[in-house]
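Below, in structure tokens: the form predicted on its own, a single chain.
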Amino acid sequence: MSENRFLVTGAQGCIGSWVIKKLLDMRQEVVAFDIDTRPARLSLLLALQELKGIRFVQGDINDLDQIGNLLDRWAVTHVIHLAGLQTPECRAQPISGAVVNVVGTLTVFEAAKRRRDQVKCVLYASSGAVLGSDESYRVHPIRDDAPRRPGTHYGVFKAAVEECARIYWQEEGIRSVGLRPPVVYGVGRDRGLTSGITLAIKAALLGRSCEIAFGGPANVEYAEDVADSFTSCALQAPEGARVYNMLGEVLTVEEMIGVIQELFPAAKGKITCAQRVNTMANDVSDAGLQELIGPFRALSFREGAQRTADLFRTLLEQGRL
């Protein structure tokens, strides 16, 4: 086994589940932390025997003592912090959103600060939501260091987290990497405003109707590719407080529906989308990320949708969907 030990917060979420799968595939030791005790998404990606090999811990991300004790007990060397509330929850309950997304991240950094000789890096989820719309920028593609112009509470909280990480490096020498996932899709993506893309693939397989809650162009990336970037950045543990854009493929929701209908011809006319446009910037550069972890090609939506459909089909055949 590796000498690295990872604490993954928000382990039961979509990205968290894919990150844990990736780490296990790499034979890394993992402690999975979440307020939820049910491995609903992980059970879609891992066999029962693999699930039994994970150390699951239930708790509150704002509990500094508990986070610190976990780092001590398992001699954690890397933290991948994914715990947080998504856009709809932050819109409906902004105070709770700030407590979980901002204060919770400060808790992780404070715990790491007290163990700076042990914890090599904090890798955390920022979001493409820290940027404004494509139209609000003159220079394209939009760079990592472009001005932040969030249009939601969720985006504001993530922008604050990026600044907090910068101060922890500046004043405490805590290494961190913040990644800005775009619209993520894949098995396990069942919550949040943009989960409709994944739900539409599932609905098409089952012969059901589905309306995606937004339309227009979107930067979309397959969940497994996102997990690859998170784990690779954590292992690099570069100096500084780095923040990187992520880029999958930019296409319209209407084009995505066309791809889904090609995979499932019987779904024609059953998958629709709302007129509301997702205002998150799409024309971003991921040159910084590629420079850190090496050149890579994210899956096209056609490839990712096919993989998602295949995994859903396998789960259906096994009675696990």
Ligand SMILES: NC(=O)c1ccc[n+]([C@@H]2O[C@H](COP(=O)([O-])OP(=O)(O)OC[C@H]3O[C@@H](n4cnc5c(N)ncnc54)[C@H](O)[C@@H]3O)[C@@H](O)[C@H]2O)c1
Contents of the next structure:
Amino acid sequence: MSENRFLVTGAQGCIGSWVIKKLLDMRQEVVAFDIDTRPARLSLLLALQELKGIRFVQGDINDLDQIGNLLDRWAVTHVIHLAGLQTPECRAQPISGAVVNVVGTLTVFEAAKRRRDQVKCVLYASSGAVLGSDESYRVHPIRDDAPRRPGTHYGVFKAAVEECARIYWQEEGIRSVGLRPPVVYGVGRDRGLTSGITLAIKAALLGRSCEIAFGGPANVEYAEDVADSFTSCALQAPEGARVYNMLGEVLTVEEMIGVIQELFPAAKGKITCAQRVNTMANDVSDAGLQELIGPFRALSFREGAQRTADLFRTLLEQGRL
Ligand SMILES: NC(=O)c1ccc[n+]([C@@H]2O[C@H](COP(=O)([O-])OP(=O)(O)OC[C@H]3O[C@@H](n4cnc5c(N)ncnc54)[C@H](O)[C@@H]3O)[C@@H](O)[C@H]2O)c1
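Okay, that was the form predicted on its own. Show me the form predicted in complex with the ligand next.
Let's see the whole complex now, leading with the same chain.
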């Protein structure tokens, strides 16, 4: 076993579940934290024995004492902070959104600050939503340090967190990496505006109809690739308060539907998408991230959709879907 000890917040979420799986595969020590006790997504990715072996702690991300006690008790060296509310929840309830996404992240940084000799790095989920639309930028592809132009409360909260992380480095020397996932898909993605891509793959397998809530181009990344980037960045624990764009593959939702129909010919005509276009920037550069963790090739949508379909099929055959 490694000497690293990871605290993963938001561990019952989609990315959290893939990060936990990755860390367990790497034989790293993990403490999983979430307000939700139901391992709905983890149970899709892990065998029952693996699931039982996870050290799981329930709590609210804003409980500074509890987070601090956890860091002490388990001698945590790396925090991967993924607990948060997504765009629709932040739109409907901006105050709760700010409390969880902004204050909750500050809570993690405060706890780390008080144990700065122990905690090597705070990894946190920012979002591609800190950027504006492609058309709002003159220089393409859009770099990590391009001006932030969030178009939603959610994006504004994530932008605030990136700035707070900068101050924690400047004033307290806390190392951090904020990753900006694009639209994430894969088994376990079942919440949020853009979860429709994953839900469409599942619907196609089950012979059902599905409408994806948006259309047009999107930067989509397979959940396992996203988890790989989080764990790799954490292990690097670079100096500074870094923020990195992430890039999967950019294609239109209509093209994605074409791929899904190739995988499931019987789904032809049953998977549709809305006209509404996702306004997040798609033409981003992930050169900074590739430089930090070494060159990697993100899966194409075809490859990721195939893996998602295969995993859903296995779960269905095992009666676990
Ligand atoms: N999924 C995407 O496409 C995407 C894209 C960009 C950024 N992100 C960010 O990545 C992170 C993880 O995303 P996800 O897709 O796994 O989201 P998710 O909604 O699946 O998981 C979030 C988890 O946070 C937990 N949580 C919420 N409030 C909490 C609180 N007060 N205390 C403790 N836990 C709490 C939830 O129970 C949930 O398990 C989030 O911060 C999200 O904003 C996600």
